[in-house]
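Below, in structure tokens: the form predicted alone, a single chain.
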Amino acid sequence: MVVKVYGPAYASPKRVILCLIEKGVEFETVNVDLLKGENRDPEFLKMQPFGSLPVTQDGDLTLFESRATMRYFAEKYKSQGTDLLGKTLEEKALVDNWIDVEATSFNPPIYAMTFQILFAPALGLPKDEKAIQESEEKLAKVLDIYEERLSKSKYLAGDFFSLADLSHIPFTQYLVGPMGKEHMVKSRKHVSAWWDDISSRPSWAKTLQICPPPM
């Protein structure tokens, strides 16, 4: 069975987009309008109880957290396409670690500018300054802390390109993009060569031709 991706707009969901495309795998996608709420359809929350995107179905296999199915698709096509997860022990324990990063530092400010920036808006509300300005100094800390590590290596887990490198894609384009932050990437060399390099990937540019982003 193909596998199927819900939510293909969004930016959580294109981690997994990402990882199917760099690793060779068919998938199709199945569109949910998280401002009109689909995402709370109770047909939705049958798969999804929290209510939040991506859900990628593997035959009878259903996974809710775009990390965990990022590792699931690199480890079950280990033997195609793009090695995504090391090759050694060491390797495959920095991967995991930079990831735990993304998600623990990276995510939650970059999340919240997001949210504020982009999202508030369209959902009528209005944006909290107070949070973007918070957030923006949380994730300038973080991004200083990448410019070290990536000074000493051209990816964040080492020399080759991997989930951890991946997982940060789409938001820091959401950054670069309509937040218009950019500024927070090319104000630091490396970070700057860094984004120049993931985001010129073919699968991220196949990515977005396939799954244009919701605004």
Contents of the next structure:
Amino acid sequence: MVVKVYGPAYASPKRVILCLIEKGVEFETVNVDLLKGENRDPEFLKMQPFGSLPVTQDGDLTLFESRATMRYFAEKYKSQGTDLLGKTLEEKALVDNWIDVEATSFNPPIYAMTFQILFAPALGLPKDEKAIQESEEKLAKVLDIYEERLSKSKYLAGDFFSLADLSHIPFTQYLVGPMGKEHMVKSRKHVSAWWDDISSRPSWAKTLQICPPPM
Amino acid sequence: MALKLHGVAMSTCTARVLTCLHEKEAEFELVPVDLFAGEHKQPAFLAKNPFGQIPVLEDGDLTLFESRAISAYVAEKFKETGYDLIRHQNPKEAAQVKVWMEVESQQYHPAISPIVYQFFVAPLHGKTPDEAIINENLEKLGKVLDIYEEKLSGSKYLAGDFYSLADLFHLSYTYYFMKTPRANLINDRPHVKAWWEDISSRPAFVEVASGMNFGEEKKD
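Can you give me the structure for the form predicted in complex with its partner chain, which would complement the form predicted alone we have just seen?
After this comes the whole thing, all chains and molecules, with the earlier chain placed first.
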């Protein structure tokens, strides 16, 4: 039975899809339309009671939370494809450390900006300019810390590409693309080089090709 | 060389790691960080965690921050001793532990943390708890707890019928939450209440909770 990933059009599911492509694991996708509220259907809530994307099915295992799911696949398939967790327990700890930085410091402001700038209009909601500005300021401070980190190490967890870098790709694509905030990346030399590197991986080109974003 | 955890016993995130260390019976040293003097924002500390937050773990030449990542490392490094927090021998169970660890981080924490902040930290800055922020987050927390109530009616703990790191992650913030006038959110939901009573009475946590005296008057 092939792995199924729900909601490929959106950003968070792309973390899982990127991971599967890097590991060379076959999968299918199932579209879920958030604007139509398909994530609130009783059938969907049975799989994912919080109603958010992605949901991933691997045989009789149903998983949600993209970061948990990508960690699971990276571990399950650790002997094939790209090494995404490092080679030692210590390297894996650094990968986990920087995935958590993405989750707790990077994601909240960039998610808020994504929602306000890209999705609020589609939902008929007014843009909260104050929230956008506050989030942009927070994100800028995080990117300053990344600039320092990436001046000392090629990737976030060390000198190897890992889930920590991968976790940033989908939302950063929104930032430099449809949100029109490319300057936030380009104005930071090491962040810019890092972004050029990770976003030019074949897995990302393939992801965008098979799962085009909703805008 | 023993592990060194930089932090303070009464801090929620430090307590998260302390609980894990106790469950794993790992030897460690707690190195105090003087938050009131701003030690965590000084260059020496920022060199360990550029985000200027506690805790930080040093294990030989490995330096880690982010309490959940530190806890996951401790649980894996010491997987053969103490209580099995990550179900490492059963990939399906291990996967569910990962899911509910993220649920704590992405769903539970963002709702409960502002409430704890308003009741415990705001007063230190001379502010009264902001009712609007509290109420907004109580509503969010209530919805999350409704889902937990449903889940815990089908399994004893979050990831299955076994206590795991996913349950442990909830302890420290919930401990302070239960000291606020809003503890009814937990107590009014029978399965959540039973789960809370179970996980908070584990000896490893009872030990850590004895140091969690934030906001209490010092008794001389």
